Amino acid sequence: MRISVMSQMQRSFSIDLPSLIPLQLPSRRYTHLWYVIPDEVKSTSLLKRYSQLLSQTEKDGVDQMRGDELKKNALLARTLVRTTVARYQTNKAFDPRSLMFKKNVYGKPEVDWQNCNNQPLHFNISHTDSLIACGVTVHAPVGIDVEDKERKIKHDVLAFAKRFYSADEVNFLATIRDPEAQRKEFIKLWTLKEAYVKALGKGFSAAPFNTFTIQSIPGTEEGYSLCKTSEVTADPLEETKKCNGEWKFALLELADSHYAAVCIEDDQANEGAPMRVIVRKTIPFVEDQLISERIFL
């Protein structure tokens, strides 16, 4: 479903930005994933309007980027966060310009809800040169990562994996004989591992990539689970028991060009229920498009 907001929006703007279409907060088991493709945002006037949404600190950060493309992507990333969060109906309506942000003790950005003890909404952002994504959840922090499917590995894939991945992940990659298939599985693992570390929200030093294993769930095509390296056993059935439970993963493709991973901590209220991911593509204030809704075990 595609929703256009204002005809010829990218060519002519009124003085004030139009209102965002409001949305209900995601349900407990849902993650909403929004993405924007920088190459599709071409209007200089639109980008100037986006700049008006940012705080002075954010504007300074954009200006410090080297090169027009990096500046544009930094601007779009901050715009995507502000417009995504502002869409959702929390206790009060938000103008994207009024949102305030802070970082937790480990440096992970989050909304400053000020007098609210329980955060009504969590977000996380990831980007490449050609795609920017923002994930939104309630009740549990979210981690997301996006990686270009055509990302090249400069070094031998297995040699590179031995530097960063667990022994079980290296052994899995070693079973793949086709170099292209091996490269793709390496990138999928990287995307999933990044999402987990970002969901933890404690920085990469708290969870080095080689201290945990991401593996597929037997009997599923797209299910993944997490193991600590010390928990991996030689018995696949026993390993599955130890690896399932606390974390939910989703791996999907965006725009036929990127892998995207979502990770959330599974709370007791979910009772092991599957995670549902709704994906939307946007050009903020111009067009929103529902892409997919999927279930992940």
Second form
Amino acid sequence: MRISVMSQMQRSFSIDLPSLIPLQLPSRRYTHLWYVIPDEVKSTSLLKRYSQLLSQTEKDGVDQMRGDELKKNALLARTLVRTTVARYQTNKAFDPRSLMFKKNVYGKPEVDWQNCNNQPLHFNISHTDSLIACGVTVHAPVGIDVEDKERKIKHDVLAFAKRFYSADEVNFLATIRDPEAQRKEFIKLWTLKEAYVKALGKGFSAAPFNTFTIQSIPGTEEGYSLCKTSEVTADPLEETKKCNGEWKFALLELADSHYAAVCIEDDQANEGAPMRVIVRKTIPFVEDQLISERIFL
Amino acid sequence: MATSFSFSISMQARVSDLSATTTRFCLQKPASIFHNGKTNLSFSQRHPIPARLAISCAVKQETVEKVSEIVKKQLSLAEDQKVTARTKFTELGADSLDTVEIVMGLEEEFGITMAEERAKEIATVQHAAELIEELIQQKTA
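Can I get the form predicted in complex with the partner chain as well, since the one above is the form predicted on its own?
Shown next: the complete complex, the earlier chain at its head.
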């Protein structure tokens, strides 16, 4: 079931930056997915204002990037995170500059709420050359990954999969005759697997790609489930698979140009309930556009 | 007489780099680090040593150059784009998929296999070169 809602664009232009329009926190089971298209942000004065939001460390990070385009994208990524998280704060005058960030013990970025404990908001960010996305949830860790649909893999797709993906995933890809279709499925799987590892937030070694399989749920259009491979017995042929519903996945297309995978940890209270993703395109301080609201079973 | 072994160890405190694992020595040959009674270690005992250290040792320039070439090819960089040992992949715009493709290219070039977890943690050309030389060393040992 798919619900697509297009709303009017809200524009607010101003010489100085207007205050950010606040947002309601997502409900449980909802992921808010925000994205920016760098090519649509052209105003140098706007970009300059964005850079004023960043911490010194973030500015240094932007400066380290080689070339203007990479610098701009790095700036937009930090701006998207800061402004989006700031908008969900209940204090309406919340200054995005005041947000502090830290990494968990495995290196996953998160908000440093300082003295305010039990903040329910989680976020995760992903970017490509041409699109930057930020996912927001409450009470559930989230991971997102975006990839350009047309991204070319420089190696042979099956060789790459055999090297890094699980055996079941390799078998699935091997059944696809058309190389273009095979490449696309490879990219979709990549985003789903990355999204899971990022949601897990325990670093790459916690979930090497060949230790789990993500596969379509039969009978659904876009449902995916996670199965972990574990070698319980001495006989390597007797690998057992444990498929669980603890992790929910959504795979969407953004701007007709990108695949985006969202992965959240299923709250026990909501077990079996569908996952909903609300997609909005944004230019921070300038406009929001509601793109779609989708349900994933 | 102490073995003359000319290399420099530079201690880099990567306090903010939580992906760094434990201290590791990448000496290729057993050698005394004392030379004429003096140490070659260039750090002062007065500075508190952070909990996590990365010791970078001298890798072959040839390895660094081959790695740089593969990185440039994977990321479709211009020939004149400067890539040195300390260049971070992310600075060049590489994402995780690029890093994995770079690793595949390195595996093919050097005839080695990298564990996925270590491969994905490679951040600089230097790291890649060190890991490659370590794996080659293990292979020929």
